[in-house]
Partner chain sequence: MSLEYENDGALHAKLIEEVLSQYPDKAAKRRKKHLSIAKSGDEAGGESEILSECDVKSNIKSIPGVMTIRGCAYAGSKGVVWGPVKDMVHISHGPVGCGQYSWSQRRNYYVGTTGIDTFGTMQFTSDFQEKDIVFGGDKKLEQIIDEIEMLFPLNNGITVQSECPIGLIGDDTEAVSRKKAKEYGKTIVPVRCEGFRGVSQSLGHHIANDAIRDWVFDKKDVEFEAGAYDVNVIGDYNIGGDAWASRILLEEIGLRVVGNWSGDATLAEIERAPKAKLNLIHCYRSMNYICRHMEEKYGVAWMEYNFFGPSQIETSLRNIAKHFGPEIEEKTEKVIAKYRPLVDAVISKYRPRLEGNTVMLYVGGLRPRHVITAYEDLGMVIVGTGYEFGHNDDYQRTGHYVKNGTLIYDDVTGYELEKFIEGVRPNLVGSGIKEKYPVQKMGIPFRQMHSWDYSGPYHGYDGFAIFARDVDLAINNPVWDLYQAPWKERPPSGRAIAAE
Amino acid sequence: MPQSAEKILDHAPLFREPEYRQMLAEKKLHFECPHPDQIVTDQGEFTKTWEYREKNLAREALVINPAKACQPLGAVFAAAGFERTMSFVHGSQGCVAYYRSHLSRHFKEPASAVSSSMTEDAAVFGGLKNLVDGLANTYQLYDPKMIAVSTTCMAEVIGDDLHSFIQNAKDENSVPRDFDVPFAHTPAFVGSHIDGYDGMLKGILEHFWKGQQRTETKGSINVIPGFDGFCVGNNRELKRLLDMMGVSYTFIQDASDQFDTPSDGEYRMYDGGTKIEEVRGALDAEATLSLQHYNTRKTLDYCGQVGQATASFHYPLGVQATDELLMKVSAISGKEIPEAIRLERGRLIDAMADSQSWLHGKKYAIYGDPDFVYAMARFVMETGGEPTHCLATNGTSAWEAELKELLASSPFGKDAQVWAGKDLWAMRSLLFTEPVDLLIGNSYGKYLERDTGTPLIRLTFPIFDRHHHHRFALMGYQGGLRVLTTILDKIFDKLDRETSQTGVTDYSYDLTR
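Taking the sequence provided, give its structure as one chain in the form predicted alone.
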């Protein structure tokens, strides 16, 4: 084999070596029982047709590569946004390993979470003992200020009751009776990560607010960011804008520092996050604003029940969406939007105008969470682009209707199609039958890019095969400028590839002196 201590090859070149090529070819021949190449080729071509598209979009009993994750992942992410909080997943150990690795691979940071490690005996007799012992170990080993408990499929199928289990654990002195252990039931077989985020956030607020007396502080605002793989850049950008306005606010569930710890010789299991006392005090806010409506429906309902005014947005990205957020903040807080922010707005508009000739008429396919898809479609239309396919596996009929209303409001959205509940295999059919110029989504779109030739722009969670995108904002005027630049870079990269022959295809003279 070519691998040796003196010559260490990465996996990519390693598997192109002759020995590995032969090994893989023999494996395919003797163990995979493949169909003849011609049959495979013919079937592949059939899947690119309109006939197959209709069959594909009619699927109901099978999901292939959904653009979503399961509820407990959202709950683990939600818990990471609070001060010294350890996420405790009541279920099998393999499940929590998935949530941790998914977050770690995206943020390139450790993602701490523990498990009750339920196995076959717990599936038969219930997981009470696992949770009692697990909470005791978590409290003693990891010194948290709060333990946030969520569930997996196994715990939900057998019907474990977290409220009673946690009370039993406190009765057995696993944790002190006054120790904060909020919880949320997050069955992984329904909903998605945004529902798990919503359930856990509501569980945490309810834990601290239920039964407490509310004394409203006029002009004060709670801001909930929602499940956001770009929270590091977005949260910091939004706090910068709010600070410039002089607003009194509490950022509820702020994971920006937790997933961007410095390398300075000190390991931080916990870093940043909304302080527990701030969560308690957030009950008195005049209003709670959610930056992602479909991430926080239950949470906002609860905030309304305790007497707060509520408002929600769809991932404030671009000019109009940022305008709406800042004007709402100004109306509630009584603070004026300063001239410095107005200038940032003008600079984004100027940049969009500068690049209009390259952006106008470009067709896009967009997929991801409902709020993100809504925001990207809106921004694309602001640039003169056409959001031809808008797909959210976890989109609802309400989201579909709302997005269709947005698209109908612009001539650039008149031919757009909205696909709620569809997966990335459905997107493949759409790209082959109605091609577009650019695909916007996450890392899982790279196979669509290879298969259909549609250039992929990675702008939402998860992004595994590129590094550090999450450190830069997408929201606000500055974030819009970054998204604009990212789109333009992809357009120009494609142009360079297509015009690489001087005097044959390259006549632009863009580098003349």
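Between two forms, the rigid core is the largest collection of C-alphas that superpose within 1.5 Å. Values in this document were obtained by computation on a predicted structure and should not be read as measured data. Numbering follows the first chain given and starts at 1. First, how it differs from the form predicted in complex with the partner chain.
- Rigid-part assignment between these two forms: residue 425 and residue 392 are grouped in the same part by superposition fit.
- Put simply, the smaller rigid part swings 18 degrees relative to the larger one between these two forms, by C-alpha superposition.
What does the same protein look like in the form predicted in complex with the partner chain, given that the last one was the form predicted alone?
So it's only the chain below, everything else dropped.
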């Protein structure tokens, strides 16, 4: 009997006990009708070959283990960055349960959103009634300042029109006539979560800016972060830098407090976020900066249309990307970059110099959202590393071209390959056929780590199986230090593990590295 009250075995050790091993072996033999072991082994080996890779990469229809989610997730995340805003997703209700779970599992925080709970009858007659009743219920129960409406693919396929539906709901007094109900159509069969972010953000800005008179405030800046699982750490770090510079800015879509509420006995359904008055006022800003270009293409176009100057970045992380962001901010605001920030920069460079011997020539595979992959590839090259595989399932041909240009600009990028639209099963083939030292991605990469033995560094959304990383910044010079340390820890841990066999590798198990 393996279990005892004195030493309670968890699932991992429990099922390794002889009783269970034998039970499972017999289950397999007598009841599972398995393929012969040799055939399984052969097929396993075959998946490691170039021949399998070619078949795998030639896939046209089947997607396996993609590194992207659907639009409404991005819309729900976007809405969470505004003061007392409730996401209302029009369509099937199961979707909303999924978005909430997905965000909670990453942030380890509550994630609120409601659904209009459309069922078969709504599929036939449309979901107007659901939206009218739903807005009234949400307004009364959850006391929001704003309700941001997006759609699931069900509502999109049947063609529900949010603009007229919301008008109808107001006519029926679901919410007061002047209550803010911005919206975005976010079909799951177009783009990915980063497009849903873009759509919702544009919807919110349009709601507040359309038809308003713009009086430009010189030197003031709007900053839009984009879909970012590290918003908690990143937004606070960026605001710190902007405050140090004394810039007049509005952080539009700031979910850093919403997804990092304290535990003090009170559950805050809403916390922080960009205030509605700030959003209104942001129309007057001289410029809007997006920290993630591919998350905000439509939004930035709109900002340009209202007369603002615009600029976009690719998840400014590492040295040069942070330099560029700060210099741009400085140019627009007329504020100088203070000496304290220059010293911070110097400290990051100092750390990189201290550790350069461990990083030079290391090969990486990087996957995630397009801006993140661009950023990581750039930083890796700054440390002397080589981004061998750069993959974004939701990467476009424009992204591919832009990233290739970056890679071509550095000797460390000369052997790099860019994989737009590919998934993590494709990455598996890439890692077997053209191995790298380190894999940078999210929790889904753990299957690649297991199968291919490539150490995984979790640096982007979603991270389910490690806690609290998202609370620390990756952007800016301070963030760069965090990324650098995380990579180095992985390298050193691996080295220690590989040299820790007493009597065999005592000699390389160095105290100082």
